[in-house]
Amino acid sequence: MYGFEAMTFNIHGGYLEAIVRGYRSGLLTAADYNNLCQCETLDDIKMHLSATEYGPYLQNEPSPLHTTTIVEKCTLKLVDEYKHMLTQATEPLSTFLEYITYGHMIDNVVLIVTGTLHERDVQELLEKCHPLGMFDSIATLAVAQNMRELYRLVLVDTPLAPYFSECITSEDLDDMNIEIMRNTLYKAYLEDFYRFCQKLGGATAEIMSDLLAFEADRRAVNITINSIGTELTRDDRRKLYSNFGLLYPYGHEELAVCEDIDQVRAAMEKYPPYQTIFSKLSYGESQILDKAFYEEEVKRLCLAFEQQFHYGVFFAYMRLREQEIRNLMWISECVAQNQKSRVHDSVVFIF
């Protein structure tokens, strides 16, 4: 579906969309997977990403090699690409991109308030945040006591602050409160970048609103799994489901109820595109849940490639990107924990 963008996209847009889609064709295909899932070393896997876009991050790391310093490069790559994106990016493209970025700032956040409370190293916990969701101020975290103090010192001049609004509260940070304020930062999040792709319009709000329907669905199974059998009333998970998606608004009225993922799976099966990812479990098993849900994600994803002029490809870039680097990790995980049988477990092919 197209308005007129395609007379006028490619005067600021065509040169990223171009520069996005060659970067595209340098994700790792199913032989390269295949190639990866038989090493027998870390050493053997450097030298099979040597052949591929890692290798000039990955040619000076001395052995023996961690599993952490694979990922570090691979991200740093991820990174490097986006800064570029960003930096030829002109309005509103570039705060199309700044959007990507405030899932990682939230999960940031919500990494050092965690470890703080848990009483770990502040510069520990920053070497374990995501490059891509680093603010100036994000080491002053570690000072706040509640979430009031934590708006007010440290995150009211970020981009998240206006998402901070429904949840400042001045009860104690503790693990349950940390799990629902980022929930809730997420729920505004989904909420306020769905608006901005709707005033976007044409392709850019047809795939968006797909891309993000689908994050906010998956958010809410999740949501509604991991509450089961905590403290949290049905009205308070129900607050946390985004107030868009295929779900909303009937199905989150039944996800709030459930007792157990049996319930959970029979609200679902009623929405066909999640009725096949829940054909995939066996009943009363949620592990291979997440799986699932990435498959679909990837495939969603890679249909957005289909289309042109529209962002959503830079999106899709993005997290097809993060999803062949936590393929990385597992499998660089299982090889170097001698666990090589369950290598294909959670590794997604993403073409």
The other form holds:
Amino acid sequence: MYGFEAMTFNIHGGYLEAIVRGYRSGLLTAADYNNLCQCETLDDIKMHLSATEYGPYLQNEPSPLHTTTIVEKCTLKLVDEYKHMLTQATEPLSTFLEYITYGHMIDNVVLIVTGTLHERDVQELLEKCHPLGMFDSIATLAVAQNMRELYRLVLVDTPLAPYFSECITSEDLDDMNIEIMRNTLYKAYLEDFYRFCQKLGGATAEIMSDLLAFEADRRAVNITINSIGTELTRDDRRKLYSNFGLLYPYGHEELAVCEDIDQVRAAMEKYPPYQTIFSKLSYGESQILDKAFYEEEVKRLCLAFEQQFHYGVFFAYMRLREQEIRNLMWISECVAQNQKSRVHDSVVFIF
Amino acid sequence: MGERGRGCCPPMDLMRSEPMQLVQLIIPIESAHLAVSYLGDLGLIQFKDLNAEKSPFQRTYAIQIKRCGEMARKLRFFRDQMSKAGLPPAARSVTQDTSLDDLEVKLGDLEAELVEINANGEKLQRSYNELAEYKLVLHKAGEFFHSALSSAEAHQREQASNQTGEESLETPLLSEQETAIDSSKQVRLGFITGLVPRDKSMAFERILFRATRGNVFLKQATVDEPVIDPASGEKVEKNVFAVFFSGERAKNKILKICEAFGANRYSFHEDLGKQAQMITEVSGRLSELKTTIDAGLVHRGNLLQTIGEQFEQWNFLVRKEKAIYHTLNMLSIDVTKKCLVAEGWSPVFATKQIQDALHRATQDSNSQVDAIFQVLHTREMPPTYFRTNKFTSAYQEIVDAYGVAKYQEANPGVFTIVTFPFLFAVMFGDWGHGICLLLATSYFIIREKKLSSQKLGDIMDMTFGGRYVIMLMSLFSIYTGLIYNEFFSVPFELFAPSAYVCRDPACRDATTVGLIKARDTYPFGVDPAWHGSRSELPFLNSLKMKMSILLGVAQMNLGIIMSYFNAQFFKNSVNTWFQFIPQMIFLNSLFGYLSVLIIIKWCTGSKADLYHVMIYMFLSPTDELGENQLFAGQKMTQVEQSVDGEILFSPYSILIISDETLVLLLLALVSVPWMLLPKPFILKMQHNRHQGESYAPLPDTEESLQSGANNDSHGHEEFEFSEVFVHQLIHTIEFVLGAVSNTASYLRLWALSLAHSELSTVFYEKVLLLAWGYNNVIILIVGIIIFIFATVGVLLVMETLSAFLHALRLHWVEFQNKFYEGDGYKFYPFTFTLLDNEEE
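Would you mind giving the form predicted in complex with its partner chain, to go alongside the form predicted on its own above?
And the full complex, kicking off with our chain again.
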């Protein structure tokens, strides 16, 4: 029923779309960021944030603040909002909302498994997990010794189970394996999410496929850059790329054989949407790449709000909030460590 | 009204909002805090934010505000602790003078003490909870082992008798183990006991099974009461479990899983004697801990008690300080850092009081320099401030809910005080119901002092706020009820006996032929004889309908006259000549005429059909009215004949043909272009003239320096002729159509009044009289109860609400759209009296 969402969308999705648009208007603006960047202490940041929607979450924090507290409270707000939306949602929106959290789930699984590998305390690791990606038996992950056990013990109960079909091996876990596992899982997750959105059809499919394709391409570039100089073979690398997106399939062929960052650049510049990103970088400067990608992503996410009657706004809102929390974390860190000159390095203005 | 200067009328404060002035205060920095505090007590000045471009933490007093915020946080913490302990803060006692610094230290100490006590208490509580859990495990696990042992023995005996060695599914695992141990001396089984949250127990069991590939035996028993979890301190439903396993690797895995599930493990001995010993030991320690915890709680309670005594006072002080510093932050600081410059609006009458407050502040703070007070000139629109009292404020609220009056605009609130309850009463005419309302509202008014200090519910609060509105509403509905002669829909012969009597003593033909008039007309209101007669409805409908139109036309005329006063006040003669006068003519030539006809018809008893008159006035204005003629000259082709009004109403002139309606129609038609065309052209002319002049004078430099932010409002507004014309067009169309639709809208007075009286008749006759007819006490009681509920629920509550809403609409739409702009903004003075009410 493409083009006819306007007739029926609001029956189930109208209330939540209104809610999410309301949430979105609570995002910090460029003026807020300007003020935040001028803060001298963390208390200043708290004072400024207390005038925003974060106010109720921070007002009862006693004075010597830490960056982690700020980030934790801000994340708590996001989680509260997410839970509110999830409880109000009906099918298929509730599934869509759940899909948004799978990415965090994968990150959490990897975090715990890596942590136990390096013999960290499980409780300490649990505190570091993103609250959106929590599931019941997450702490049990520490028991597993290899992928097969990991799957059989814990993950079979989680929504991540189907994504594991690619990477069940009996090899013992090590850093390399885990990283491959993360990327394989992510690939399966993105593809599944992509298929789900296509199934939903309409404006949701159109907008989400654009956003997810960007995500997939960004991951492909990151995988390529990070695997340069490691023992990952070209074929293995090729296997980690998601099977959709702008770069699929010919871009992937080129990326798979890249040996240094300049080759990546050469491969990417053939794609007009990414040309602008790479043209900003001077040669050999890869750390700004993240920021450039984030900026592009934020731009695309904001555009998702321009259209009505689709689920993309939920995805976009969650992503924007996460970006905002990343910004707040960066600003607070810079303020706390007296590195105010670097404060603009990583902040991505949303509006 | 409006001519306060001329002195012909007494001043009406409510009619025009208070004259305001923009004042500038230059306060030496040492006395600033005190001065702002005094001004807050006074509550007659609204400060402007002069640092709007600065972010909150860049302002001068950011640190103090942060301190206040910190103190407020501590106070919130105390309040939280007190409400958890069930201690309400005491009412505010006498205010001692404590300085902010002392208070800060004190609050800090108290918080530290409280936190320490809490931490100690928590530690003790935690170990107490752990022991309590341990005790539970000892009991429950003891039961497992006991039952397993007994069944094992039974099984052994059975085995001994049968010697079959076959195993059934029911064979207890433990007994099997014992037999295994007996027979082959194999690996000894380990076991772990503990507690796991019930909602996780299924997953726990599943994971255990998977992790050990089924080589495990888990036994669980539910604990009936929720257990307090030592880690979180919350009540959780839990299961006691015992896991049996073999081998060291399995043990490690199980331990890890236990940890992951938040299952608390407790050691347990198989030996029965040791178990008993453990139980007594644990119980002993439990009771010991209990006394320690209780002592700690008493100490904490005492501390909270002392905090509670002064809590409200501290809270108020902190809020007050915070408000003062927020205000100080709005002042701009002088370059020399010696004084603060404040700008704000204040009513003209408050000048003396403000100066006094500033002077007192200077003296009390031993400052060398006095604060400077000066009035600034500005073109900015001042805020609207009405000095209302507890009686008038509710009526002003009704007007403000629609829109705050423009500065010094004629305030409809003055008339609302009477017209609002009156129009309500027209729809709610029943003096029985009126008395009920009056009783209810007098309860609120008598207990005013007590009720205003406590917090009421949402709806109660609203009713309480409008108590004086309801009082007038009820008084007026008693009045209209007497006119309608309705008391719970029962008529009374209050003022005289009915004027009508039956033709014969048996009263047989009362409903067929009718009654005859025996006495003088009933002196006040509707004759009770109408009630229940066949012609009751047509009679009352005609009465109420005509009355509604009369009231409506009167109120709309009042609205148009108000626009005249506005035009006079703001010296806008264009509005007088090209808005007020044609509007008056238009409305009165159509509906004023109708009203006159109604009155004449009432006075003369003519049988003319007014519908016919009004409709044919448009359809064929030149035709003769025939029997519908009410007075001479009603149709008149020559204007001269109509001039002398006296003749028209003289009794001789009835039924003499003449053509006045034509004149009225022509007047109404002429007034439409009169409203529409001249005003935009005149405005354009005025604008062009102004533009020619405004090249010459340069902006007054001194003034523009002083009132820095507002010089953008100095220039003339853009003049767009088409916009003005379209605006005037819309306005004219709105008025012309509105004259018809608004008059029709006033018929709601009749409709609601009809609905009210019919409803109360139904409840009275179909419930009360019906029940009465059965001659049965029970039915009568039930009937009375239903009647009371219906009367209170439907007539007193819902009807009041609907009549209120309709009266509101008649004021907002039909009355106020004739003159009221309502685009002003309210005067919000900086005052401490509001601090109490606002909850954070």
